[in-house]
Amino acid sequence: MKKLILYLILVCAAVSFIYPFLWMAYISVESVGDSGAAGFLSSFLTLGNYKAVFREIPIGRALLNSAVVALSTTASVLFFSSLVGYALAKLRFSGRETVFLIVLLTMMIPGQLTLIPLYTLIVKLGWTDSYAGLVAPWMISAMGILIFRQTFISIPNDLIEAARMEGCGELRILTSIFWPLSKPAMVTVGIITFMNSWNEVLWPMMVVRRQEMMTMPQMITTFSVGGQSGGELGVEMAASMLLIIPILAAYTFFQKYFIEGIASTGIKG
């Protein structure tokens, strides 16, 4: 009876989480006149809402921009954060613990406080309306450093000594030994970084003005709020579905490694 009650609670929780996504997907394929009016009982489904999105805005270009920005940010975070994590976990140097403490302190600073100085810097560098302006401020992550450090600490030092005896440098040790042994951590940092970059709206709204450089969230926000959708709920939901599909696909594919990475580093929530 206890297990039955527990499973019922879990099922209810799962339904409460998945219902908004199912509703959004269904509304996105309803006919224009029926959107949101009949719930799941509409008898006429269509792809007209998706066609309207592609017709009204350059969603393909926005998708390309988001892919370039998210993938570039993810790759740079994986590389630079793992470098710092390796140094803090395995190298001995003066002030190492102080550096780690500073990294932790930066995680306590609200991101909104850094937007103005970051924007001022990007303007002075002339990187507005460019990929550099969208990627450069987020090329390293304190959270990524923490996850990599916690993961690398558990790797035996004997592997490092053996690699050094074979003539490997520190960068070769990181890429050839630590990366393959840290796939869950790599996937965890990669997915979190990709999701944050893909869903970011505020920063692109600050540094991008030209439509051809807009990312997907920025384009869809402008599309919905700016009135291009004509107030049609189905069209707005179709645009939102195009935004979340890549995230759902990435998480579904790497779900196993993601959970392992969170569990191995001891980070919850």
Given for the second form:
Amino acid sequence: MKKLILYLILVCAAVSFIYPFLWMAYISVESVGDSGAAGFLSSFLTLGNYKAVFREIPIGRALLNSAVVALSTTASVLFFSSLVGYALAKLRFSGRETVFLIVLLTMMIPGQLTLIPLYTLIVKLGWTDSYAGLVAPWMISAMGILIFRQTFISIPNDLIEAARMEGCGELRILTSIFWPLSKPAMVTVGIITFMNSWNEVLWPMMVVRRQEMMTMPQMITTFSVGGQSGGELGVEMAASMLLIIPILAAYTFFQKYFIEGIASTGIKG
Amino acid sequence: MAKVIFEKVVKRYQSNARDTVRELSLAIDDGEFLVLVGPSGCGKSTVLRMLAGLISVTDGKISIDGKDITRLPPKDRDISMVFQNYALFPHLDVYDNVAFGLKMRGAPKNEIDDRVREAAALLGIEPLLHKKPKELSGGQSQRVAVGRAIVRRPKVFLFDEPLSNLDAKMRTQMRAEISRLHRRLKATAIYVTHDQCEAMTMADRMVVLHDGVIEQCGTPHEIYSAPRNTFVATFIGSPPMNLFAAEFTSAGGAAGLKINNLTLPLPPQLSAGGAARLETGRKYTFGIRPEHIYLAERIFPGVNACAPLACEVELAESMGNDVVLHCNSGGLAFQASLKHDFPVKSGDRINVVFALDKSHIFGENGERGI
Ligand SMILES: Nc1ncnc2c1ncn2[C@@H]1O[C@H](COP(=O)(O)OP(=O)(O)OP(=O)(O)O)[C@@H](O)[C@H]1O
Ligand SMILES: [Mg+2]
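Please move on to the form predicted together with its partner chain, as the form predicted on its own is already shown.
Every chain and every other molecule in the complex is listed next, the one we just looked at coming first.
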């Protein structure tokens, strides 16, 4: 009986989370003209809205931009954060704890605070309207460093020493021993970074003006807000669906590791 | 060819007041199996890890074949090491673990394969090649770790207490196997253990380390039969050597050693013209191993025994083939180790004799007197 109530509550919660998403999915395939009128199942299903999106905005290019930016950001965060995490967890040098403290401190500074100086910097470097401008500020992440450090600390030192005896340098130890042994952490940091980068609107809005360099969320926002969609909800929702699909795919694929990663860092941290 | 030389090597940890290794000098011959023994914390691992390059050397010089390697990173030293808890890479199967070093050095694929299979055959781990480390027993893991060490054919092998995580039976078996392997590969090997039984059976030469200083270096037989000081005397041998405070006396014309109220005649190795080296009234330490104490009625012919000593057996510990007796003779406590074919119980009174020709005399400073 108790269980039943618990499940009921859980189902309610799940529904309230998933409802907007389902609604969005539904609107995106609803035939043009009817949208928003009378809830579900009032008319034919159609891919017309998706066609409209592709027709009216250069969504293909935006998709490519987003993919380039999100993938390179993710790769770079994985590489550099694990590099720092390794040093903080396993190498001995003076000032190690101080460096770690500074990394933690940067996590407590709200992102909005650094936005203006960052922007000025990018303008000075002449990196506006370029991939460099979109990627460079996010190439390493404090959260990534933290997760990697916590994961790496639990890997026995003997393995490092064995690897050194077998002829590895520090970089090789990281790539051929630590990376494979921390798959959950890699996936967790990877997905979180990819998601953040993929969904980011504010930063691209600041550094990108030319339409060819716009990312998906930026393009869709300008498109909806800027009136190019003609105020049609169905088309806007179709564009949003296109935005979500890659993330859903990635999450489904890596789900197992992701949950493991969150759980283990939670306990060990 | 690989001759390893330590020259006045010092290791100092900032957090420790005293140097962990103090001016250690040692030469290890090509193909030699050298065992480092000593109590826990004496610096055995530190010495080994300095040679491996895993920790820095504070002062002094280490060379292999005349080449100074003191500051080289581990990968350029051509040394391999077997760790106490195996340190196999958990994400790689046995084959890849063994092949790891060769791959890192960029050896061609077919050569790697040949060498891995050869090593696997040598160690009998062929059926395990595609298992992951977590599917292996302790003994199997240790074999794989040894395989990983030998496959590169390094100049020097290092072992840091490789058998201490195994059960007694496995330990004996692996001990013999490593010895056999060494005879076959003829490479220089340095083996750290705190188990004197391993040290005695495996070593060509052994080094007894204590507080970062070499107490004695020699063949197992030399160290057993002629310990250089009281530390080595009690550290090697089980149960440990009995030590008694003794005084040299020449009262009544006969030179002898006075222990408590007991006077022993001078051991033969001292009385043969050596008596002059002991001084009347000076303090000495007389040492006799438990296995060199016999029952008076069962003395072997040819043993140079002292007069029988009546004592009480306070405790008899049976070890299977041996029995260790904790004896007390008028306040003089000692242990004797006898063959088990003579029934002795706790509380019995027996007569024992010391085999004087097997006894040891140490000076006041604990150093061997003669
Ligand atoms: N990183 C370190 N920092 C400070 N002191 C250390 C460090 N490593 C070892 N020591 C000290 O050096 C001494 C020797 O250590 P070592 O590990 O060489 O001993 P060991 O002979 O191998 O002992 P065991 O038989 O227990 O393995 C110990 O007293 C230890 O406390
Ligand atoms: Mg040790």
